[in-house]
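Okay, so here's just one chain, in structure tokens, the form predicted on its own.
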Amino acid sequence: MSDDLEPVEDFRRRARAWIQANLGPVQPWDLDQNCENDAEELKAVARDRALQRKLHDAGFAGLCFPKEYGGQGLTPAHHRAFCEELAGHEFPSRFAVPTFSPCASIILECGTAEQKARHLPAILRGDEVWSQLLSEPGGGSDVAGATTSAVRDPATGDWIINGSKVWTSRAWWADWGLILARTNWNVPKHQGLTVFMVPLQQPSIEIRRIERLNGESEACEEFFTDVRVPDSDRMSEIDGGWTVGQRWMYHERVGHNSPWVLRPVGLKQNESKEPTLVAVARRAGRLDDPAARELIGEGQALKIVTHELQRRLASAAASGAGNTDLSSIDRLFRGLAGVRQATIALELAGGQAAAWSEEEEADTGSQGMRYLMRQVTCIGGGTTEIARNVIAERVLGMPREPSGDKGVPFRDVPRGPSRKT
């Protein structure tokens, strides 16, 4: 740690006394993000940028920002310093993700001087909510393969694209966006993308909202048309869009334990609306039962070793000890204990899941519907069959599954079913 810095022990004493003086008690959308309609979720999100900005005017925000760019220039060990005296308080969860990770962050390892001057400040003060327009309606998993375009006028140097993108969280209020999109179709599908940043709310672009089973509509669908982007909003090499893109995705998997992400060490579950496995267990009659005790055990040992290895991966990447693929280690181990943890909520409900009323809505009924939308853990922010094959290829180093795409132009490659004539 460089001499100028303030010591990290000084640090933490004076975090603790700014926020138990300024901020209050964490709130149930601090950790569900779950709102009950529109409105609410729209204030939650007046009141984050709020939160923000408080943080920014007193010099706690991006702790591990350059302060060239509005941040504080600190190390890891401050910026942990102050999520753990931040637990039990109340924080700008919506700026988490995917606005600092992977956003910001690409933005700071990625764009150029003039597009970190103009958004990082911006984003530090909470003047700027961005989202990641990533996935495509026929790409599934395999994000080089996007088909959305961008097309250069020869008249501007403008770009032009169209295209469609799905499953954006949050796109309907967000302000910015990143967007990979198809540069050249003449060259094998990982050599022809490029990196755009674009202002999503505009006439151009069509926002959707995608409502799920369980009620929430927080992802988007997107329809690009005619979409123009200057060239100064290019953030990566024409056609090199892949090289950011990994890093984009290496990001997208650190997610919360990103050193540029704000967000509370030993949350606890009793402050979320979410309950307890001994809470489901005692709804349902079953502390007593030796069975029960044993999956509450696991569901406890799930919490525990995820923590531990969340912790030891950030801090193999903070000090550049570790493969930054890693991350999906991490990735791979949440999903599982996602899917993992809500099949043990369901099996101490018993049949009490399967039908509720409003007041049991919250405690045992939950579950259900948590059953149901279990398998969301291992698809959103990456599947855990991609995470399996980035662990087998650039972690463990085993060889390549032979792929019918590799070296061939992406024109040529069958996107789908040939229609007869």
Given for the second form:
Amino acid sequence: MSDDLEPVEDFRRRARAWIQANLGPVQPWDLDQNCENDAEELKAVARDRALQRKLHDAGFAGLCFPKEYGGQGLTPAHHRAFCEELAGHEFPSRFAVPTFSPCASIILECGTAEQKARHLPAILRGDEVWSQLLSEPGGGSDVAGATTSAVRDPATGDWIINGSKVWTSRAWWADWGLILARTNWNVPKHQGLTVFMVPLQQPSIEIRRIERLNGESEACEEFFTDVRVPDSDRMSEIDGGWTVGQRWMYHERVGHNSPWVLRPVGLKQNESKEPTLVAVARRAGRLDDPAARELIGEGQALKIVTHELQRRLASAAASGAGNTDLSSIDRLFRGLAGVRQATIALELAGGQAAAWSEEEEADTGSQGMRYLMRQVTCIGGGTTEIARNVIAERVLGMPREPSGDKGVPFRDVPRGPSRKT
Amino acid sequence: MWHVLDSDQEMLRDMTARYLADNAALPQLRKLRHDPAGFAPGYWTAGAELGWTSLLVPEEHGGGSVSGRGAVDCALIAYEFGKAAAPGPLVDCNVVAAALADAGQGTAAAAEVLSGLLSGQAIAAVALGWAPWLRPDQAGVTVRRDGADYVLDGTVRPVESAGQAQWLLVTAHGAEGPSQALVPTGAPGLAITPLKGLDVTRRFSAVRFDGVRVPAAALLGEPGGARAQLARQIANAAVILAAESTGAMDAAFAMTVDWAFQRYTFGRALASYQALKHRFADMKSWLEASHAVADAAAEAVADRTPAAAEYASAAKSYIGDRGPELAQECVQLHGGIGVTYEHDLHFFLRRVTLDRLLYGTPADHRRLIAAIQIEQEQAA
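Alternative state: the form predicted together with its partner chain, after the form predicted on its own:
Everything in the complex follows now, all chains and molecules, and the chain you saw is the first one.
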């Protein structure tokens, strides 16, 4: 840390003045990235690109990124101050995750000098939105078990990728993707992976939308058929991709709480478009019901605890009292807290959660539908079961689970009926 | 508790930890099981010299914190109390001392009480004859004006260390609203009946007011106007109880993790079973969350932020819920020995359960939070 950095509180005042003069109020499509329809979503994407450009031109993009890549070279404390001042304002929400974290964070940590120089300034300018191509239809949480293959073309030195990835958020309009692929089937699973960068909008990649039970379809599945990638877009050593993969996992767990991700923070910031529990209880006519009040209080307490836990873990990391595995505690807690909040909202809404009018949905959303999608908070970004394993094994030091793929050439690992030969 | 403390805070904490290790180790506490007070007078006055009762009291009233944030420093002591399941009326003595200092002492009697609390020579008990989570008609103690005096009637239970206390800070509800009075435990019409209780060393009584007459000068604050000061007292108590429970949770959890590595069944350590590992992971997340909210509540109350009451109730309700749940999980993971008197675990199960129940249950505090939320939405 250099001594001539702008003091955080000076920076905060400067940031506040700029934000108040240049950014409008927070928009519904910032809080919930799922838009009414695709046309609306593309409009929101264009708005986000313009906002990111605006931050860039004002010298506020990439606060913690090095200056040589278009960032500001500041500290996480500056970043935190900016995020706090951002509360209540519009921001380039579609750049947050996965563009800045994990993608840009990994490019910064693991990319070659050329790759960093090519992509980081472009991301900070709002020109590139990224996706992460990680999970596979046969994989789930076992991302190192990837079977999408990359084979080198001896004639050109290019890599030819075949296979499929799934649960890729918003790949249908993203520019680039970071992909984990298998380059060696004759070694144990972690030793035969390589990471590449691929432009997503090309004929050899078919992108399908996945419709969820509530009707939204932000997630995609991609099919790669002989996708050609130049060796200059390889981001790891050949077969050394898991080194990158481990950082990738870390940044994915940290998600929105990363110092690389710009987003408003603070309890005042309503982090979703979900109505407040008071609003739900009022609609149900239960504001004076002591049982309803207990639920409102429980939900608000949980919101405070979730926020403070995240702050504590961040301060542990900053003070050196904790390691990166502590982020799995936050991941587990947020998952379970989200589940409980959805259940509380359903309980407060009562019978009205079963059926509702258009106006009611516009006003306080659908607590019934929110409940049906409840487990998403415990699945997306690595399941809570995986987080529990990480906490038990790496935070508490308990013995690792036995696995069927340790030390076994990946070719010979049992992979069920879809096994590739 | 906080990851980073300044050196004065570390010294404060370490001196209490050492003192408790020397004077209140679990084998010593076992011997106090049938002691009527649960602690020796000398134990408490020595603790007072370490700062146990002075941290919430500003210097001009004879107290003083080490960091300038009394509630934070007090939470450090309370955390050590929890880790050791230590005896002594830490919560009530601090709550009353802070209340007297906040009220600016007023009478000479109040100044004398405060000075006694700071030195550890006097004990004060808190009798919540009414609390903010109750309706006025649910008050245990009522107050009415009679000439220049006020008359108290009703019963409060449980009241901690009432049998050892010289003074009671009683809250009662009357026609004008809630009032508070400082009453000597020897006042005519006041009866103290010891009760059996959950903790090995902390003692509780039922306190009955039968037409107890107090002069107007004994009131703390305005007649009928005690609502705000009472909320402040409850926030102070919630901070101390939350920190204490977190310390007790830490002790129970550490003991149970050790057990998971030592205990073998079917040729494997308990720590190798995924079904159990996942329960440990859940407990670890509750524990970290409890630390986080206990610390945040102490800071908010110390700094008197607008969210202080909400944070104190969030800590009290969350930890009041998860603390006993964690301790019961620890019992389950220990198996039968977890419910024996010989094992140490019960000290911490008792402590977190007791702390859950004092100064409002999780349900009571959730309703307080809801009232704040509803008020804020209506104001917005």
